[in-house]
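One chain comes next, on its own, written as structure tokens: the form predicted on its own.
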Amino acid sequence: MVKTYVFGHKSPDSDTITSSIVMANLENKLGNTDAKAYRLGSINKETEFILNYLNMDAPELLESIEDGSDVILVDHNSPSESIDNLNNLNILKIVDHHKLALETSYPLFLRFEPVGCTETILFKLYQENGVEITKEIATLMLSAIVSDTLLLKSPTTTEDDISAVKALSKIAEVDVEEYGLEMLKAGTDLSSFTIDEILQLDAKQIDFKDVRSIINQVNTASIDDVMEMKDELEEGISKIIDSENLDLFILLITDIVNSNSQVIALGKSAKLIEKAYGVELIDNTALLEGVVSRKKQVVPIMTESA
């Protein structure tokens, strides 16, 4: 029986899936615990590309855990993004690059750093503990950093991310630009997803003061292709707003080639987009030039404007 469950956030992205695998491996190598990686949702096309490249299976889907079980959280710490009974679990460790959103009544290991990707922190933990980074582990780490930083072009990118990619690319024996672009483009293929699935691919509930909101971000190599589904996307967004009692739903359609995002915003607080970015929403949409990072270029600006 598994002693420690390692998992990232719901609607998992590449950082969450790879970090779960890499963190579980680190724990087992150090002999700290009998750890196993899990996921809290379906993997996306980009993550599927990474796992197929390495001929690896996705972590097992985790639907429930017994109260009192030992867990390690990676790439998240907010209860709203985690397993439903998180408050009844024993959190041993958290490794994350997001803001602190969790309170506990007991001490635990925390490793938070303002870097572009959780895997950058895990890269340091492997080095600090003298644990070998194999070619497979290096590829997982590298892939996630490339994903979260959009090939090191996102404003979330730090010197630590750049240094990690440089070192990991040598171990993984990959051309970062060639592999990274192929991986990112694989993640933009939405052809096999339903509208409901697209709207849940990378959805995070992030409230701006009293504005109850969800921000979903999808990457694309062609904004126009995604905007052809605008009517269907808006219909799906309206249903989510009603069912979740939201004030605002933001869909960021991010162009990985030109580093812009088209935004579709619905809800009674949609005008907050106009106030935050000085744009005009025409038919619920506007182009946000240079905006590619939800964490750095959306959440703080929207919060300040709310």
Contents of the next structure:
Protein chains: 2
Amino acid sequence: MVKTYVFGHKSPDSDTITSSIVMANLENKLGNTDAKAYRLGSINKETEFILNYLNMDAPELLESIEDGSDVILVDHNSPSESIDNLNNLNILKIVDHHKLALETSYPLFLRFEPVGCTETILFKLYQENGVEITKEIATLMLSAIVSDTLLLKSPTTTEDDISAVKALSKIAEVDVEEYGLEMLKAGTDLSSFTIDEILQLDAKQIDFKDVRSIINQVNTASIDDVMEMKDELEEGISKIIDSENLDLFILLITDIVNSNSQVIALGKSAKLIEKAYGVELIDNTALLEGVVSRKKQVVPIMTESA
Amino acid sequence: MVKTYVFGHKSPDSDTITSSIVMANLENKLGNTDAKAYRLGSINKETEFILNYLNMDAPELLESIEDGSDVILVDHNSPSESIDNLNNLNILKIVDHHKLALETSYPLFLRFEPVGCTETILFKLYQENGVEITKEIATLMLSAIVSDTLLLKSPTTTEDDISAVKALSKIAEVDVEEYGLEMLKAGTDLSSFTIDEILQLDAKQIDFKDVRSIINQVNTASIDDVMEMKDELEEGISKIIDSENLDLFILLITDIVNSNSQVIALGKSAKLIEKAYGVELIDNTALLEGVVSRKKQVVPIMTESA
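Let's compare: the form predicted on its own is above, so bring in the form predicted together with a further copy of the same chain.
Now the complete complex, all chains and molecules, led by this one.
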């Protein structure tokens, strides 16, 4: 019987999925043999590439969980990004690199660091506990760090992420640049998605003061390819603005090769983008040079301008 | 110029004071030479004993702090127990063993473990970072663990606390039982306090559902000695109940030698004690056998009974 559920956030990305597997393995090695990795949603194309590379199954989908169960959270701590009854569960541990958005009525184990990726923290935990990092575990860790930091080029990248990747690439026996770019490109394949699905792939609801907003980020190796769908994307965005009663929807189309983002902004507060970045929206779109990180280069700047 | 303020909670106890010193030292050794320990209130008798034993000055009193300053919190994370403008400060790190009671707008370093004492976590951090634990640092760590766990006898004690004390007693070159009992007894000296001061020494405002309460814990080597002041204590408690508009005030007089607590309970919800522990309050007082931990043996049981 499973006693400890290990999982990351809804709309799982590569960090959330690999961290669940890597954390459950760490727990197993440390004697909690009832810990098992789960996921709260569908696997994306990038994560699929990683799991295929390792010939590994995805964690089981967790639809619901009994009140009072023991859980370990990775790569998130906000109840809004977690399983619905989080407040009725017994959280044993959290390993995360996000802001703190949870309160508890009991003490627990927390390991948060402001680094680029949860796997960088897990890399340290393996070392501190003397648990072997196998080739498979190293590949999972390295893949997630490359994913979250866009090949260590995002401004979220820290010295700890860089030194983890350096050590892990030797154990994983991969060429980080080559493998990483192939992996990131796999994640940019939008061919199997409808417009509505693309607009929900990595959407976060974030309010800039009283400006009710969604920012959705889509990685690509070619901005032009995505912009070919501009009319359909704008139509879909308008529908979401209406149904969600938003002031602003930002679609951030991030070029992972050249490290820029093309933005499509709709809604009555769209001009906030112009104010924040000193750009002019022409036909609802503008290029934000050097912008790749929603967390570091969009949220704080938009908040300040709002 | 001081760049990083390191401090524990208001109404500081031995864990909060020693952890501030020990954490600031760790930061210094790791290269953050601008980290300095502070305190948010007066040093208690027990902590005075520890600092005298080491011939060490108390950290400087921190009256206020400029918005935007860098801080490190130890032994607390609740804004209500911290400096008033906590929400306008930049929290770099928190090392704590309490429940999670804070939200942030930015990622930070968190190291929480459900152990008996913050110093047990700091002991691990020193080891993980290969920082030398000097005789002085070991004595500070050991003293706090003995204080928080009442000589490793409180139910809050974990295996990690026990093994930390074992290792630390060798470096500190102290007999834990002998030194520890002398230290705890020093903390029970109430002779220099007014009744009002005794009633605020270790008072925590805790609501049991809708029962607005304060629990104050006083350690003693002789319950009889404290009960000699019962009339004056009750008079002081009644004044606090009126001025703070409380439903319940619990004074927990804890016998650190025999591990029991005599309780004095006043207020319109005083009968909650009878329901929770199956005891009868006679003249507002009862003996709670084996009860020494407010966190583990009072708060959860009272909450359940409320």
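Positions refer to the first chain, counted from 1. Only a predicted model underlies this, so the values are computations on that prediction, with no experimental measurement involved.
Splitting the chain into two rigid parts between these two forms separates L142 from L199.
The smaller of the two rigid parts, set against the larger, turns by 8° between these two forms.
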